[in-house]
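One chain comes next, on its own, written out as structure tokens in the form predicted on its own.
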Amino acid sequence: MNDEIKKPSLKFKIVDIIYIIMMVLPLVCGMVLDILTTPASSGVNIAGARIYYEIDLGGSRFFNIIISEAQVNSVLVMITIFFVFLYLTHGLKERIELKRQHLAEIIVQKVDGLVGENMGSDFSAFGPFIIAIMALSAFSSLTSLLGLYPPTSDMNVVAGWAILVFMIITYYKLKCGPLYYLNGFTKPVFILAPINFISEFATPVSMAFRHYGNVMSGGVISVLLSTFLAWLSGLVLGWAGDYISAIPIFQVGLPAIFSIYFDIFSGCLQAFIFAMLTMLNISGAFDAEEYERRKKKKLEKKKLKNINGGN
């Protein structure tokens, strides 16, 4: 048996190049679209996502379908992530021959370990879902480094993620039966039912606002710091004339240093926190003991029914 590692074929390299192009192309398209649609402005400009198109449904404007900058960038990020994963998993073999396969296996092992530690063996299949949430959130926040509007700075996008997580939480609560789910609102005492009902729907609201608030505040602070540094440059160099004072010397390097925290560290941290809250809320919603008890009871009834039917 030949143990030498074979060199990638020309076809393999061509597919790799296509994947790399498709990773970069959506973000480039987003940058071009942002340049073409951004109006000229001066001074501090802190605003929400621009609306590209609005579909009029003929009724109230409240029910119109809006295509915003955040939604478009979110789709572009998902396309990028899709081809990143295709690139990482291209050419997987039992024996590791590519560095990307080693990286892919490390990512899978770390996420599976995180899921197993926080959710238990009953949720071992949740690894792909958790890594998808983390990647989508992190990549969305990091698009600000390219000058794009980060989808995580739009409440509508983050709220959609939180609602999806809430639906999964409710699904696992209902696995023990509707009556068991409704009875949970009366614990520990019946008088707390209204508070428990409110707290049930407070979960997605708190997840959405926490993620949105931290990312959006970081972007606002970055803009304000950059504007302050430009003003400070003009103040310090004011004695040198209009031409020299217009040079923003304090904006060289310092915004990049602040960006390391507000755009990179904070964005990745919020992605991790959102994924952790997702894991804890979903696993905490599922009563494994009650589910097994109900499952065992159903099997006993089925066996008894078969015995009586046989007689």
Second form
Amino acid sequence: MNDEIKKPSLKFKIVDIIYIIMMVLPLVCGMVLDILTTPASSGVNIAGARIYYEIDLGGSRFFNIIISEAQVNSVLVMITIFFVFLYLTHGLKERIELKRQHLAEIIVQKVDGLVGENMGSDFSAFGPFIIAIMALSAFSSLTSLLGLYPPTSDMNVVAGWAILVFMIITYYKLKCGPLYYLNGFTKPVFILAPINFISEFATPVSMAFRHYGNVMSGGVISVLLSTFLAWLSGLVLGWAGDYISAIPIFQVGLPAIFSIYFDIFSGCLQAFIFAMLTMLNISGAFDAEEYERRKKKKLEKKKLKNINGGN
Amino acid sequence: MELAIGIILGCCALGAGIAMIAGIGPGIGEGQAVAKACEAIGRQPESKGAVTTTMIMGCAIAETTGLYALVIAILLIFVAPQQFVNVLTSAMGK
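Write the structure block of the form predicted together with the partner chain for the protein whose form predicted on its own appears above.
Every component of the complex follows; first up is the chain already shown.
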């Protein structure tokens, strides 16, 4: 067997190194920005995302364009994900030479399997969208491990995703025609129309609140826990003078155990749940039978027209 | 004035605490869901994957009401007092 593995060329290696640098660089930039802009303060600080820059358009503050920490971090995360996937798919070959190609293939297979299982064959093109949402959500939540402000604990970011999903849902509901869409509100009884209308808008709201509430409550609990531990160590070491009692020794270790649940497990679980709900809602919105029926009807009409026109 | 601000802060904190009573509901519901999922896996161990996925989805949906309460509690603690005090001071200033 001629199974020798070719050494990658120099150009290939340089491109690889550029990808790896571009993966890490945005996160390092975010950390530096975070350190530079954090105001020196002590005690519990549970606030929303800090605002880096505000463009005043005149009028009410509501209409100002605000560049906040959450937006900047989510853009940085997007750049990182972009280069992670470029790195994984760099040097794809039919006969696998690189280990990373196995990983890339596993990801694609798993996502395609998940989409095929939950959405059916009509939506097999949805794989890239689902993995994009899943990766963005998971990486955004995991940035809290680096000490960055996780973008998913800002309502605005998650609400943006939820609105995007809502637009796709509405698009698939409108596929069978606007009249059929409006008629869907009066089912099963006409009186239930207002409630159906409300529940239509409850989907994006509940998706956004679920993701935001889970990630943010984890962050709040972590801050409260570490503050409590600092207070406790100050209490225990109070006899040793000002300088020693300011060292929060109890903060070593215990917050890390909670972080495994709140940051890693909860973040990844919420990403999975968000993607699952996206899949189920989109595939539930599309009435395949009605669409087929309409398509057939249209084709028959066209045929009749053609025959009539031909004659 | 101080008394009014004190009442506002106290009522906001009380309201946040009362709002979190809603946590009981999701707790019971998720417990039921997990118990039934354990039973199902015990009866049919080969369907573990499907049961676990469905259970996690169900738990996530059952959790929503609790999270609504959480969001309201957090708004009451971190956002509402400031707003109410602003309203009060602007009303007193007139």
